[in-house]
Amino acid sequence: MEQLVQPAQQILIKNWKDGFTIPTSRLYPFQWNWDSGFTALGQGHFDLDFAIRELQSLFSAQWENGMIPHIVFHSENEKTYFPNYDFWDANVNIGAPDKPKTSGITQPAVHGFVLERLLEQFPDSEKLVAFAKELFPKIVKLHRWFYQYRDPEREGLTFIFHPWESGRDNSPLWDESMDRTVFNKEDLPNYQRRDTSIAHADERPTSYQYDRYVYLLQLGKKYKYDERGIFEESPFLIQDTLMNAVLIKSNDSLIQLGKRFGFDTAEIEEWQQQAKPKFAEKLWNEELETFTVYDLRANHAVSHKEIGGLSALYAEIPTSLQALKLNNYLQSLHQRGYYICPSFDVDSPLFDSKRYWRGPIWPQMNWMIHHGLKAYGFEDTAAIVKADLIELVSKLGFYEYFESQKDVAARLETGYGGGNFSWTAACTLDLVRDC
């Protein structure tokens, strides 16, 4: 594993753009929200200043209402990506910063647990402690935005209105919502995708899906990215497992950090007292023996097994029996010849081991699941999850995501998506160093 350390570091150094890290060149030329969180974990192992500046740069784009956007466009001259800042037009919301420009949606709130992990690694760094005290209220402000603006019914579970917010852009989870997203093609603005000219089209979302992504983007812009109007009209309205599990995990981290620094954590504890049991009650699917997302527009659970349900392990939401069932599922996949964990149910006709979030392996998800399994004492399975990612990276390179079928992967020379990918390098580096 040690042979991966130096190339992982070099990727993170190469992707550093004097203040922030891009996920990979050409395909993603700006700063992405949850990418930066995981990237900071890797940077901390060889240059803590990089990790601090990474998070400082991301939070420089925080909106007045507390939201952290999913893309920060530090350069307004870079025109190779769609949708660019001018297409988002986030400044229709008066709370969006004029500089840097941003998108109008968010991503999983990983920042709380990232900050806690950095402090665990460098407990005596005065610079990191000072930075953590500065960042803490900004993360709290982000979480407050989630619960104030994305939980109008005050259930303790937040919603997303765009697949990109989930981080799992084209998961089959969203197919039903996407299919009921009806519009006239002529009403869409003209746009030109760039991702399929850089990566293989059969690894990317389809044109059908992309039209709906653009429609939902336009819907957000119509309401000036104000959640009240979006909540009333959007055909896509989901309480997502991954979004809420990550938020709950980061709540726990904020509570621990707040107690360390002597900060008032009563508000965060109040969120947590509602969110954690509500997640467990509403999102557990006894028939599938996993946690599933909930479609607020259709008022029913979306009954698919997929990787977001497993993220609950990292937030320590499942009971011991539920955790055992999730562990048994992962073990069965391992025994059937899959790297774990595929991003979607391998027994579903919708499974596609090559196309983005419909089946491949994702490094940052393996990182979370690995730590979640360890929290429940499933050391053997946690070791497999770690070893599978290390093996894929060793054989196929530091790619964005990977083939999940071992017999198919054996015939490949590379992974999928972008190469020299930052979060792959960072998560690999952190797992290697986590002895």
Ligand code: GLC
The other form holds:
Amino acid sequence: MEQLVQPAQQILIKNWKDGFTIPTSRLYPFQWNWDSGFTALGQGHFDLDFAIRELQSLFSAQWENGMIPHIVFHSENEKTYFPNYDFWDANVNIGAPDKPKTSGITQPAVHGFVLERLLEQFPDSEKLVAFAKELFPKIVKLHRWFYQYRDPEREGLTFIFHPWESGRDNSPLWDESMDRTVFNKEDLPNYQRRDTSIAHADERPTSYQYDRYVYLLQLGKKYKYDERGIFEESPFLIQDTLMNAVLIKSNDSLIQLGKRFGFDTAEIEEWQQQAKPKFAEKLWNEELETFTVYDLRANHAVSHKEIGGLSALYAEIPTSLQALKLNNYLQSLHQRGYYICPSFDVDSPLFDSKRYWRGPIWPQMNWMIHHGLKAYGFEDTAAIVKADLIELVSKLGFYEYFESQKDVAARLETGYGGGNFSWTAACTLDLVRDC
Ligand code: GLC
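Show the form predicted in complex with this ligand, please, because up to now only the form predicted alone has appeared in this conversation.
First the chain shown before, then all remaining chains and molecules of the complex.
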């Protein structure tokens, strides 16, 4: 395992662009929101300054309403990415910063737990403590935005209106909502994808999906990225497991940090008291024995087993019986010859072990689920989740994501998507150092 440390560090150093880190060159040439959080966890192990600056530059893009955008376009000259800042046109919202330019949607709120973990690992760094006190109110402001703007019915569960917000862009979870997203092709602006000229088309979302991503982006822009209109009109309106689990986990972290610093945590505790039980009650799917996302537009649960349901472990939402069921599910996949944790139900006809979020293994998900399993005392499964990722990275390189079927992976020489990937390097580094 130790032999992975040097190359992981080198990747993080190479992807550092003097103030922030790109996920990978060419495919993703800017700063991505939740990528940055995981990246900071890796950076902490060799240069805490990098980690602090990474989070600082992400939060320099915070909107006045509190939102942290999913992409920060620190450079306006880099023209190789679609949709670029000009296509997003985020400044239609008066609270979006003029500089740096940003996208108009968000991503999972990992920052609270990232900050808590950095402080656990480096408790004696005065610089980190000072930075944490400065970042704390900004993270609270982000969470407040989630609960004010993305939970209009005050349920304790926040919604997303674009698959990219979930972090799991083309998961089959969204297929039904995407089919419901109908429009005249002539009404869609002309656009040219860049991703398929860099990565293999059969690993990427299809053009049917991409048209709908662009349509939903346009819908956000039409309403100046203001939630009210979007909530009324969007055909895609989902209470997502991963988004809410990550937010709940970060709420917990903020409560811990706030207590340590002597800050008032009453507001966060109030969110948490509503959010945790609501998640457990509304999103548990007894038939599938996992948590599932809820489609607010169609008013029903989206009944698929997938990786977001497992993320609840990390937020310690499941009862011990529910956690046992999730653990048994992972053990059975392990027995059946899969690396764990595949991003989608391997028994579904929609499973595709190669295509992005429709089946492969994702490093940052393994990182969260590893820690979630440990919190419940499932040490054996936690060790497998870690060992599987380490094995994949050792054999196939620091790729964006990986084949989940062991017999297929055995015939491969690389992982999938972008190479020299930041969160893969960072999560590997953190897991190796955590022994
Ligand atoms: C893809 C992933 C998303 C990630 C981004 C940058 O869009 O689905 O989760 O943040 O790439 O790595």
